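Below you'll find only one chain, the form predicted alone, shown as structure tokens.
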Amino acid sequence: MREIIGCDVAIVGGGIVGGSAALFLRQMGFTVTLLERDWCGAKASGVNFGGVRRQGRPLEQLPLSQRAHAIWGRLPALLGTDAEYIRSGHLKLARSETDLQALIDYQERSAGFGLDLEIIAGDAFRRRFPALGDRAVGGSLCPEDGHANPRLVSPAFARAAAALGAVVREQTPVDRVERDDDRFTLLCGGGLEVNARFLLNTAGAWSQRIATAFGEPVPLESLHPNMAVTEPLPRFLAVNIGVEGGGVYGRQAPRGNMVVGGGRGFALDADRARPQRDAVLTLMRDAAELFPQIAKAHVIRCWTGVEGYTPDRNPIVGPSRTTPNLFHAFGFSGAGFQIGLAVGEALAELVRDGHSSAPLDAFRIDRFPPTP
């Protein structure tokens, strides 16, 4: 028997963007149906490193990132939990004088965005961060950046939206999407049909399927972050760590476990990935150069996921250029966790007002040449 749900807004994808959009739309009074093929927050939103950082983002992302920073500060009021969110500071390390100059250059370019970056080098760096290894020669500190537990944050938004009356359906793949007159029809597994005036495409690495169905193919690549976590260790690191030029990132969880990332896993198929043994060994070797305390620590878990990357590493956020009332938000290229809350709010504004107060032009879906 087919079940039919009518609503104002249908959202495909229950990660941090889709979940936060559902919550903000319900606060605005819209009826919402959120559809997730797996479990809410189980894909890229739930398996990422958990860094909540503004530092290092392209300048065009910083208005959204600043907006997200304010929303992160309201997590307990929004969700009833802080989801282990800590404004620990984000320290981006330089491993050479060239790297250090790149951090200084970024500090100057981003000066108008309120990041309050502090460059620390030489003896001052050693005194401030004695636990770090000799590989780093300095760093850039963004004192109000931090980290959170992605396995708690992303599902919490979907639950909060449901508590306000959103219909949330997990384990519900969308098989087909059609548009007739001024409404979208979504045909889903289990005999569910959803009819909605607005459609939000927030399905992560799988969003291209919906975009292509409406004549907007995007060159989206699936990549797989490589991450590991150690046994609990005595506290030695307060800040969230990144590295200029990439390669390694790390943070110490409240329980003492060291979470580190770097390198790539490998795809099993279009929907699944696994960590790569050699990449994990390389990651732990490189991480121990920065964090000597983990050199002999036991790794208790390693994991990966599926993330969608665009060629320019900027996300696609905003209205469809072919279909009225269709809005896209995907392709965050491994950096959507912090900014996702502002994107969810911007999507809600697009539905309500037809435009967002956040600048989105850099993220237009039609910025790429047509794919053959």
Second form
Amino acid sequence: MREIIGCDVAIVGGGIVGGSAALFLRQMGFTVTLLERDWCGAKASGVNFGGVRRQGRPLEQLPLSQRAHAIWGRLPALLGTDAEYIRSGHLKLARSETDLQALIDYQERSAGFGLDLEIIAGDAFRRRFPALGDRAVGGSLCPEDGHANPRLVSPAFARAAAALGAVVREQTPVDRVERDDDRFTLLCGGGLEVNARFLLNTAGAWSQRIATAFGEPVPLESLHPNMAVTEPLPRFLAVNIGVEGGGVYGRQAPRGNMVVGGGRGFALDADRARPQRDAVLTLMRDAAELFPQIAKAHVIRCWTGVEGYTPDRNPIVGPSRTTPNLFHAFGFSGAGFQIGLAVGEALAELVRDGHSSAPLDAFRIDRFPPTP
Amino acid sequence: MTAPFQSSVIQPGAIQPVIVGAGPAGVRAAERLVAAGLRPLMIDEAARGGGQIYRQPPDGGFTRSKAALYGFEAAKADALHRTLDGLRDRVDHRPRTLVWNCEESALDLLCDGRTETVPFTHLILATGATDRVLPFPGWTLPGVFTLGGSQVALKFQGCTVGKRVAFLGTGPLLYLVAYQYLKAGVEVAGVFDTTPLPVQARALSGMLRDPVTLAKGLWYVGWLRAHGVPIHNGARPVRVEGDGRVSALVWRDAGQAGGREMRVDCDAVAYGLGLRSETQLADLAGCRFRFDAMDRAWLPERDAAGRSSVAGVYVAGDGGGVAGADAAELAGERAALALLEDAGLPFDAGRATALDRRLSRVAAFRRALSAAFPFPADWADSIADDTMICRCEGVAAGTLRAVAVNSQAREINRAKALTRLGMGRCQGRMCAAAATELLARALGTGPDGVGRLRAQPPIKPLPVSATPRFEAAAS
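Please could you give me the other form, the form predicted in complex with its partner chain, since above is the form predicted alone?
The next block holds the full complex; its first chain is the one shown before.
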């Protein structure tokens, strides 16, 4: 059956970026068609760790991240659900004096961005975070960072966009994209053809196809963050925990389950990944060292997802350099969940105004040397 | 990443078969591999082999005879146990061991609180089945057990689930366990069979192909009647009543009583609706699945000999489709012969042909079985919105229906993501069958139309302390 949809904006990829872009574009009055090969928010946007954090991001991401912070604050108004979003604080631990100094340096460098970081060390640290024992010499607290349930947040954006009149098509792969006479034509599975003036490429780890089709391939690599969750435990941890230098991270969900992450899973194929045994066992050991409260608990599930990583770990956000009215936003390199909402908003501004009020220059698609 | 966890290595060219499960299928597979000169590793969660149906009591202090424990099946149970004993020195039998993951031709085990990785060249999955249940109001009250669980209590724990027990559901276990309980001195408050009598009578005629099974089934029914046990066909549970513990089963007779509610006092309910296959390891091993209309479940694809879609991985017994212990013994042996053939070793082709012939009759037996004990598909509609479906995560029927009716979830993994269903300790092993039925009915499709839950490691909860370097790191 042949079906043709004409609209202002076609969005390929129904994750948190595509879903929020669809919502903001609808609020601006554009007609939108959102195309998702799987279910909206079912890939990296929906299966990530759930950290909603500005702290630790490279400075060039902080303007967007601050804007995202404001949008997260309006989540119930936007979505009709809080999706377990809690401004619990994000505490980045230092396991050595050197690491603590690195946190102090970051506090100084990011001072103008409004993160309100607080360095806590020594006895004050132990008094304030007794649950963390003596595993760290101190840490940096970003009091208004937090965590949320990605399974609930990410699908909700596409749903909210649909409620405002966006056409949302799930289980609809885009087979081919063409451009002529200032229109994009997307030929999709199920005989659907979408004609649009603007095209947003928000297809996560699978965004390379459209970028390449328009002559701007990028060095994008798929990686698979490894995560595990325990059975529900008595509450012992409010803050979302990261560690300077990386390795392991953890948060306690409202239900009491401890969600921890670290290491990498492996790809089953281009679309699916699975936790890797050594990574799982290493994660369990490292997490129990950091959170002794889970030492007697069980891991009830491990999982991973497929996420696009760039060489400099900054995303690609902004206009195509080859094709007018094509905008990219992908390659969030494991840190797209919090910032994704502001990226969606920035994409909507790009469509409406031709530019975004947030600085995007660091995220230009042509910043990488051409791939041979 | 470095490889901190050393696993043993298989010599090039060597054959290291691993069998998961020491029930009827696993033991017969092991026997056949040993006869061919191989030394299989046989991993089983139980302390002693035998599987569920021929589960052995714990060592020592247990005085009931095999005849009392296994009834008609005592001779078969005894034969299987003897085979297992005879293999003792020629099989690397690993009891009390959970396989929690399968990755890249190796299994991850959990034994005595420690993990271990063992590689395999060939894998026979004989993982068996558990009770299939659909929830109804009160089903989470203490005192409600599955039929299989009630039987395990008798066989392994030497106790009963109550003093006056109501037996509810469908499947061959219904009458068998009621019989075993009555024999054990328990008062049987009644057998509440969800299948209407005419359906059962018609279906039983189909079982004439297997007169022994038919005779046994009829014998149990007759024996129960002769001992004054009320048997109600076409029954549906309304609710279990009780204050903190079962005190009564309220049920409805779909027949002449015209849906009248009736109440029977009891202190326990044993119930089940047939069995469901344990397929998580096959999923992790990468096996392709297909929907089986008879089992109303997605099962690993297998050929007549038990070969899955993955070279070197075989599925035998109830873990690949419920057909009972006799069929499992045949399938286990047949899978072992296929393994030998695939490994280029001598195998008894005549025996394989004979087994194929006998196994071909299993399909007809399965059809007769599912006709005699049909799944009460209408049950899903009667489950009230506030009835718990996923007891690990506390997800009620209404929550699941809500994501179905507004089209948020047209597939079970999506329903899981949105509701937490199947995200708890059992990872959906216990609730997925019910959730599938419920979701399918809410969406106006069949159980084949909503997909299957993807397996993730660990397939059962894994203690954080089990990681090999945990002790070293903590000290």
